[in-house]
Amino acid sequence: MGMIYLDNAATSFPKPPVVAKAVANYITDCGANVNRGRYKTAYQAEESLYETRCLIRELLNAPDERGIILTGGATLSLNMLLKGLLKEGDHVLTSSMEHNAVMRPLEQLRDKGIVTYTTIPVSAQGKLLLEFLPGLLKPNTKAIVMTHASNVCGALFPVQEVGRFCREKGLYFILDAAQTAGLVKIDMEKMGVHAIAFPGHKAMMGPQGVGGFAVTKDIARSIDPLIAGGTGSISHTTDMPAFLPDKFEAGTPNLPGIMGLLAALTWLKMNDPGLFNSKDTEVAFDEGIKTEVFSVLGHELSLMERFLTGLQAAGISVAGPMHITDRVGVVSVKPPFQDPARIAGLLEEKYGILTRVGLHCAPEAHKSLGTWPEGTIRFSFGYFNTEEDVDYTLTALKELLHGNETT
């Protein structure tokens, strides 16, 4: 076989064609920027962005398109909703599974004295321990902030019983939705979420250097900004513009991943419009899977299904949860007794496939997994990987981990 990409989760490969083709037809037949100019291409530009806000608002049930704010991606808009939102003498709850897009910007604010904060811890599976979030608020706990599924073993978390608590508490409710968004069925209103972050260039197939966060007025209005600038807006005063959009994107933006941002959205909706919130394709909503409904998550569900059947008939461990509708795509293994960064590299060199290894910027969620420091061989799966790739993985790593390899 060729070349078999499983490193989905940290980016989609490939993408559906239109995204390519949409990002090289705005450099070659249009290139103009928005809010600046008072001509033709500058208005088809403005356009396209307003459509891009409109089907990610569908995609997240978010209350406005106006609150869909496009930045450089995921990690950028965390730093943008905790160091704009978070002040002197606040104190955040956040779980011990995080990717260090939300650890490092919380460590910085608490290195420099501003923040406190407190992990929920999991299960040895990954799984969120909610009896221990009424013991761990304090008088002055602002937020939680949580991944929606691990990017280390794919457990999805309770998002629904968090955002209930935290309606019930006073507290906003920040959601990473690196792992889900374009995947997964987000309702930020029934979720009770305040803020969710989000990539292009993941389950969403857009290109990288994309991405961006909705919020909802409540917590835009708390929220300070983290950069300043140009915004073609209000251009007589010095001052920042306080209405949404415009407050929280200073700058040009990324308008060729912007385009095929777009592309990949509509390709989405028109392959999976289960996952859109818009009165066209309105699905009940369910904080549980239901695979007949969403065909992307359904394929690949379906794959990991049959990858950890043949991982567990083979006597290979795999760290998290082990039924499909608590996890997305995501399954990390830890080889007994060798080195994961050995065998992924046989996996590359003898085998052609492509996956992630070692510690996936999560050095928290390893801790928790059990899993530290050696870390785990990611395979994550998209919509384009099939049965045949899956197949050709299992007899892959039986021979290595079985020692039938030839070397």
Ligand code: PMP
Contents of the next structure:
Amino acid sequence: MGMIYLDNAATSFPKPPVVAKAVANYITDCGANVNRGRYKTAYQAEESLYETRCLIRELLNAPDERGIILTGGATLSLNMLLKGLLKEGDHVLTSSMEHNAVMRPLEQLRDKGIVTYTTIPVSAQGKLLLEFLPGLLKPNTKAIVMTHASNVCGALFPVQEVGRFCREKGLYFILDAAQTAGLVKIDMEKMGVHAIAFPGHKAMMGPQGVGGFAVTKDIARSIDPLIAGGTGSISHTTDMPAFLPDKFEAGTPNLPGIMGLLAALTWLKMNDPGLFNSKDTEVAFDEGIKTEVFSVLGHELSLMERFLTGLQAAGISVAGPMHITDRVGVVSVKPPFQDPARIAGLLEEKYGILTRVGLHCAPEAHKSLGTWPEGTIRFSFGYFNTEEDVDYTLTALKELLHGNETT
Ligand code: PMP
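Right, the form predicted alone is done, so what does the form predicted together with the named molecule look like?
Time for the whole complex; same chain goes first.
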């Protein structure tokens, strides 16, 4: 029995082979730190780090590569953004569809009496109820922090409208792009986003343990660095540098991870150039020039549409929006009258299908969707999944939920 990996919302797998090679090459052939040594391999590592920032800047249409901060991941980025920006007396708006990477830092800040926060409601179909937004605003509201797409039901949020609202009201807009960076076209400028947190290991296809955030100059000035330490710059002083990216990059970075991420982004740009906000329409690579159009999102959406249609035909209900333009390739199924954990266990045991069951680190989202407290089985598609994977999974689910399966 082979294995069908449908847990790409947790982390993408497999990675393009160039990723592991780049990690290994860095460790075996380079190994140098950045911003510290004055020798050739250190300069090579610095060059690669800079290229990584440039590719991420292009991917997000961030204002400046110096505002691309590399961290250990989206969770660390969100902690740095929220704990660095929010000050005593501030109020924040968030949605009731958030991951704990947003909710727990907010809750910590609220427990300490530093901030208050209010959640913008979401319908049982996963739609952000924007009409409530103006009424939730307070004189001390400083920012809106929310996800771009739900990691539970795949619902996409209307980022541009929220961005417009933030601009009108003078609020900062912090976006959690954990489920969209490297998948959905993002344009920080057009979307009116001031800070965006991303993991490197999901749709960006890099290794785990690397991610980051992008910031505008304006919000960067208002954020205190949560982590302080050596940067290899202005070492004569014990103050943290005020300039970017050093202000937020203390300590030796995860260089093997960054090299893997660089290889992943280079691969992604070759495969789906339209995802990047580049000026060049053709992208030159070692293998030549690639011009054919491929959309990672298009691929995922077509698999998801096939899956949703099959589920609907089988009478299996799904949490969140049904229309494919309102979502990404994350599908949550709540099996009627059956324990989701048991079904997910059987999917692996009998069919080799790997999913994620439970609450997906997002209890508030499950409460909004009416799938609390037992949670759902989440199927999340990725670049390497095929139509055969979808059809096989549909057959397995039908057998387990309606069929003659016995245990
Ligand atoms: N936000 C969302 C919506 C997520 O799905 C995740 C990861 N599941 C995170 C934040 C945190 O990402 P990471 O675990 O890579 O730090």
